[in-house]
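A single chain, nothing else alongside it, follows as structure tokens in the form predicted alone.
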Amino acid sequence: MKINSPLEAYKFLPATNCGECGEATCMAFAAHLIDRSHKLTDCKPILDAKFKKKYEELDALLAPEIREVEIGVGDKIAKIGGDDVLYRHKLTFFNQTQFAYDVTDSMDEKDLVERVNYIQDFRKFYVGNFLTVDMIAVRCTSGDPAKFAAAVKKVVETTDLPIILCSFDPAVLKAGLEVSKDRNPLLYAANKDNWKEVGALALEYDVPVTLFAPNDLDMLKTLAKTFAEMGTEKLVLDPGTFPTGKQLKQTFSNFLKVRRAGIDGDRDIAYPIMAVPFTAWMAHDDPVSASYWETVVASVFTIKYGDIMILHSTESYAMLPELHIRDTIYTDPRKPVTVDPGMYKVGEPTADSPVLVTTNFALTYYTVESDIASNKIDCFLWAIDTDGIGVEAAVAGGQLTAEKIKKGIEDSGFDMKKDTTHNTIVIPGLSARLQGDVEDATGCNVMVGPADSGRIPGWMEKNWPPQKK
């Protein structure tokens, strides 16, 4: 039975708060063992042969409910699954879905390389991070072996990005295979016709492989026992993805069976699962529409245990909602995204510019940041640490108050009487009521700023340079 207290991973360990884990107690090595910011094997006591037992047993019980499968190698590699629960604020969901963008063997190498390329440089910069995207679907449209394992050849020598060789045909597979077998690629996939073949192909190369049964869940779990006796359990499950109507919702409904079992204890079918929203341009005649339902459909088994996509509209407007969805279902419940406090520079700041406080919650701060930076205001910016919570709650919480204000500042070195010629603060709007307590703490003048930092420009037009006293 899995589990999820570090008292009860306590128990296993030899106990020794010996400190070669980095952590002063055991028992702190056991609370970063559940949240999985430590592995086992960081503890080098327990590797000794005395405590094989308790390695194993432990070993097995810190295992996650649903098998984690890795594609590809190195620095880009896609971990997929992982997960031991249903809903995210139980816990929260580790890896995050990978997103495969396709191209086929029949385009134009000067096509194909340019989408690979676009493709792997796309970013999008949001609250302190670069959104990308994570792996190429290479499918084969030619029919072709030798023209496929051309097509596999050229994206392997273009990006490091993972790969999925794409085709029911186990020939086609096998010459995609000769040519990127070094990259551990998944295969896609095994279905009831020719799973013998393409599961002799991922035992011969040793890469995992997707089982395809669509809207046959008796026929997904058969074929996953079956690979797992032929000696693989490196599996993705892709129950079908149908985009349109009652269809759709069956497939909702096929996606909540899989992983529900899996999460109560059904090993047979504890295994990351494969959502294909790109079949929403077999259903669509009309590009716009296509692409559309495909990002719909790409959103909704985001939220719902898609642990792996294959997609195709590389339009903005496509893969932005995709790209920012995901980054907010995958965001840790448990740890509020934050900024190093400290004192950053804005544009290109003079003694004579302002000097504002904001609090170290990441939305806010690259909120306040950019409408700042946007306007063309140079200025200091204050991330006071409160410990990632925004203005208005910081405030009622007490983790923004006047001594944090002070502390910040003189933490960061920045002299005010020194450093500026005004030796004037701008605090948050919602923040007004430490007005007072601010200008007592620190000495400093205290201006309150606007409470949408939108207004900021606004504000500075009247109210800056500030009235000498």
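Just so it is clear, the model here is predicted, and its values are computed rather than measured. Numbering follows the first chain given and starts at 1. Compared with the form predicted in complex with its partner chain:
- For the conformational change between these two forms, the C-alpha atoms of residue 130 and residue 54 are both best fitted by the same rigid part's superposition.
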Second form
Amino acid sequence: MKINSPLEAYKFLPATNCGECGEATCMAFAAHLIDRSHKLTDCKPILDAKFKKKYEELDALLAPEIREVEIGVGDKIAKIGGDDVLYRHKLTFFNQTQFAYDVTDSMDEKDLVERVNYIQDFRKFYVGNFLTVDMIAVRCTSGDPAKFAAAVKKVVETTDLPIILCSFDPAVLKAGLEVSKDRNPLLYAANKDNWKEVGALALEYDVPVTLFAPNDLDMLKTLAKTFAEMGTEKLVLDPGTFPTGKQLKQTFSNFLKVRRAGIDGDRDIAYPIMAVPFTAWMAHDDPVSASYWETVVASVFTIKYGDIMILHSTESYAMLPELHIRDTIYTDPRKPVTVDPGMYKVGEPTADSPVLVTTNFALTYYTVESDIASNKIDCFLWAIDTDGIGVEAAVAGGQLTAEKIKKGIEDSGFDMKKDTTHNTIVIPGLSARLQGDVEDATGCNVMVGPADSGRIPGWMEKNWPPQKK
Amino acid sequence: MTKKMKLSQLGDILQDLDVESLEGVTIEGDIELNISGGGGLNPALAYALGNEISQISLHMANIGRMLGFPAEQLFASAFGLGEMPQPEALPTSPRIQELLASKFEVSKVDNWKNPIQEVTLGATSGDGGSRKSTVTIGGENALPYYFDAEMPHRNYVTMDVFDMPIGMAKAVKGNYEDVINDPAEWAKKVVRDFNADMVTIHLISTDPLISDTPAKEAAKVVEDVLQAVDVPIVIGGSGNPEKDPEVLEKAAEVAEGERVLLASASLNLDYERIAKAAMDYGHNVLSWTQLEINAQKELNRKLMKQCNVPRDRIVMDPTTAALGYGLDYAYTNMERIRLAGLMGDDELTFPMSSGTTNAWGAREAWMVSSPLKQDSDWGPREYRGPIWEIVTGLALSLAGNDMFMMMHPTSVQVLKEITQTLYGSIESEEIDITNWIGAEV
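Having displayed the form predicted alone, please output the structure of the form predicted in complex with its partner chain.
Shown next: the complete complex, the earlier chain at its head.
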């Protein structure tokens, strides 16, 4: 965005402090516009006709440096781009990298449907949510428009995920568009040879389009400028992903250059970037090596400015790290990392149910909570206030102590003697050294649980209910 | 046989057709437009009708144009317009016939003015040690692998060796079962078989809560390792803040002149003793803090100002959290440290080291399967573990980390491959990706 202080945004606001946006003052709202936690349309008064000019001016000033492009429709619509910074700590990165996994029009229908279903059903629980992947890229390997259309149609019927239509042949792309046009698919790709025809398709069907200029940034910019002039800015840039050696180093430089130029204000090149780690499969024959290398390339370009990518390996050992590195990079560094300290009931605990203790570091808490809940263990779970530090570090640093545990339980109005039949607290395995202290401080029996909460179910089977002493 | 239809239906049909080309279209018979209603037509309906008719005529004219008839001229003369403006949305006639040639330009970063300190690990016989080769890290003038400035040194990997058998993930353990009771053999193995650039000997048995091995005895293990390998070494304590200073002092003494890296000085132990041991016996110090940039500045300052450690003997470890377990903090912490150093904060211009082995603490790296029934199948753990260590290290390499402490041979191999590729020292056959879409995989 072109402005960086709330005051600059405030000048354009109605300055009535009406509160409709949820903020007490227009100045507070302006601050949220600058950190992008509110949208300008949250201000209802400025939508009024009399503020039209100010609205438009401010809207232009607030627009992110990198254009936002939408792919797909409805609930599954994916936005890519929209970034304003080169380093996540400067604000945050917006619109996490979209992962598309490929299918081809040469696959058996049964295999294709199975693969699409596997991709759309893939999920990994993490910090209170499921990590999932995003898109299907349909590659034309047959060269036959009719075959391609049939494959795309099958994909459309099988999933709501956004779709990328991959071919350099305009006739193939058109055939794919005909059966997916109401799904706002991404075209892949226009290049220096087919740009006229593919450009016409992008305009005619009003869909986003990828521009492909392998290791030629002049051509990439030329295509982008030409397409903008033709009337579309729904563009994605693919500078080419070369999978190995000096070519990969050059690819890395190209990604850096395109994004830096965009953030620095070169509007002609300020579009989302596409990476194609898929090309790792052109360098490796053995599927494990190819999957590994693809994951490595995907990680590099998730960290450095890839906004969307096309991948092949659907092995868990590829998808899990890909999902986690994306979460790592796109987690908003401004977001609190704690849960509210206090007692949480998991399932429907009774007086016989165990009392477990963990920290209020969100990652720890949600991991423990999900391990317990998914195994249908009813219990009371305390998030002790450790300033959001995990168990091991909090024990070492003094944020998790017997006193803190005692206080945490008492503060929630829970009486171990009255509210449980066992008067027993289970502490995390990584805080085993606190056992004696907690017994002394609380007067309760203290048991040491497993070091990893994934082992709580097995531990419960063996140790719960506690033997009467 | 003529089929009757309402005017608006005809309009609708044509509306939905983005007429781009005509293939085998025949227009048969007469088109008869019968507008009834006469004087009783209300103005709104008349307007609507007018709109429909005009729209149809536009579509018809468009068809006419495709057939080669200059329809726009007809309109122009009929309505007395001089130049007919180009109608919107006619994809049949791309407005641009030639590419708008354009040159891509980008500037280099202008505020990276301060080079990162170079630190050499290990000393050869010429420098009072017995290492066959040394390792130099640091010296960067830009973020790693950036085009702004050449990166002077590649990344290096030091592999972990422990002075006693420890609990390890199954995938890791399989590589070390034959040497697990012999640190010297273990060290030899990682250098000979796994291409380790350096070796880290962790003296964890010295922890009073483990075996409380006396410092003097632990120092013997250091001597054995120095005998067994000729690469530079890192010496780690047990992490016990009371015992470590003593252990590292003794280790420093027996390694005199070898320019090892003592791991580590931290704010929660007597860092002065460790710094002094490094100075007395000619070693480097690892300055270790826990994910806190200001603590890192404080400790570095104390090492320099209070303990007089020269700048070329400090390496930082700002802490590594595993992928999925706080790597976002570790990554950003390192990236901020490196950027601050490049921009001139000389309390942070030191090369960095990562305890990448921490990745094995992630359950995704070692558990047989997900403890959560709702998760998709996690697949074989022998492949999950190494890639967890690789991606953890790779992320930090991009944040500016120079040296990696690692555990699994496959992880070491792949991390070296990608970091050296980005560094620019890996040659490989060129691959033509122009038609990647059609690739058979």
